[in-house]
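This document opens with one chain alone, in structure tokens, the form predicted on its own.
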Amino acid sequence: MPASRPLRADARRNREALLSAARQAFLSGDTDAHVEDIARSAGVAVGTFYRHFETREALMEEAYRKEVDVLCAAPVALLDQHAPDEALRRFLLLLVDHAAVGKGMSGVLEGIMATDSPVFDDARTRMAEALSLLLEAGSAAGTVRDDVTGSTLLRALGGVCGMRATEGWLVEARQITALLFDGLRHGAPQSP
């Protein structure tokens, strides 16, 4: 719901509580959580829900967007704390974990995909940009190869995370991601 002015502190808390309650409901597997249940869990009235979100789908879209915001802010912090190759490795694992979050929200996310929402295109673009930042930093440091783009790497991870329907997929996805990371380091230009 677009706001023309900043929310008051209590309204902001209510909005965050609704987003948190929705995220928890869907991650726990309650993909059919009703608006009333989400509002009750957030400690607000249903009317408060509708002041912030027109529909349940609008709430889920915003919850997913917030997940992506947190994820895509990580590379800068990782680069501040780690060498570029280690920052990339950690971010790749964060992307795998993000896919696990998506698995918990998959039923709801499928509903969003059925609309004309740009949320997934935006998420893919932002994730590819985050990967490009890390790849460029690693290439400049001479620790990762310079012939792979963020989009290509995201596509490869999409294949890895596409196994979500199988039992034990997360362990395997992390192992495959480690192999992928090793491949990114092989053939890295030597630093000057």
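Residue numbers count along the first chain shown, from 1. Everything numeric in this text was worked out from a predicted model, so none of it was measured. The term rigid core refers to the most C-alpha atoms you can superpose between the two forms while keeping them within 1.5 Å. Compared with the form predicted together with the DNA:
- Relative to the superposed core, Ala42 undergoes a C-alpha shift of no less than 2 Å between the two forms.
- Put the two forms on the same core and the Cα of Leu180 is off by less than 2 Å between the two forms.
- The smaller of the two rigid parts turns by 41° against the larger between the two forms, as judged from C-alpha superpositions.
Given the form predicted on its own above, what does the protein look like in the form predicted together with the DNA?
Shown next is a single chain and nothing more.
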């Protein structure tokens, strides 16, 4: 199953072009760029697009996989550097910053977190696991409540990432994460 065949040179080129055209469009805020436009600006026809990507949404997932990878890798590194609760706090802020990368990214994060769209199943699962890691470390250390799962927290973050382009949204987003973070500590074994 891995690399059934190495993919022809022109094919790889086109695939790459499509992906980068998509990233370009999405990051610049045009989350619902038309397939035809993406294809054209990659210099290919729609048929070619569909040779490489199952559907329009599949492309979106692919386009953002890199970002999601970065995000999902963060917890391990953070836990290495900081106490669990601090690591959690930093991760939440990281999430917000990523949502800030471009209006598009925030749309995708929203798709990941706030919907059930099967397109983002994979990303959602990995993200929930990343959060679980942090929560478990925190609750083991007794600084974070232990009755919240990664997927619950993921859900709770959905709204944050849905915020786009509103005046001063970054401030709001930071406040929300602060709110959640305080809530997470509030119920911790020793504090209430």
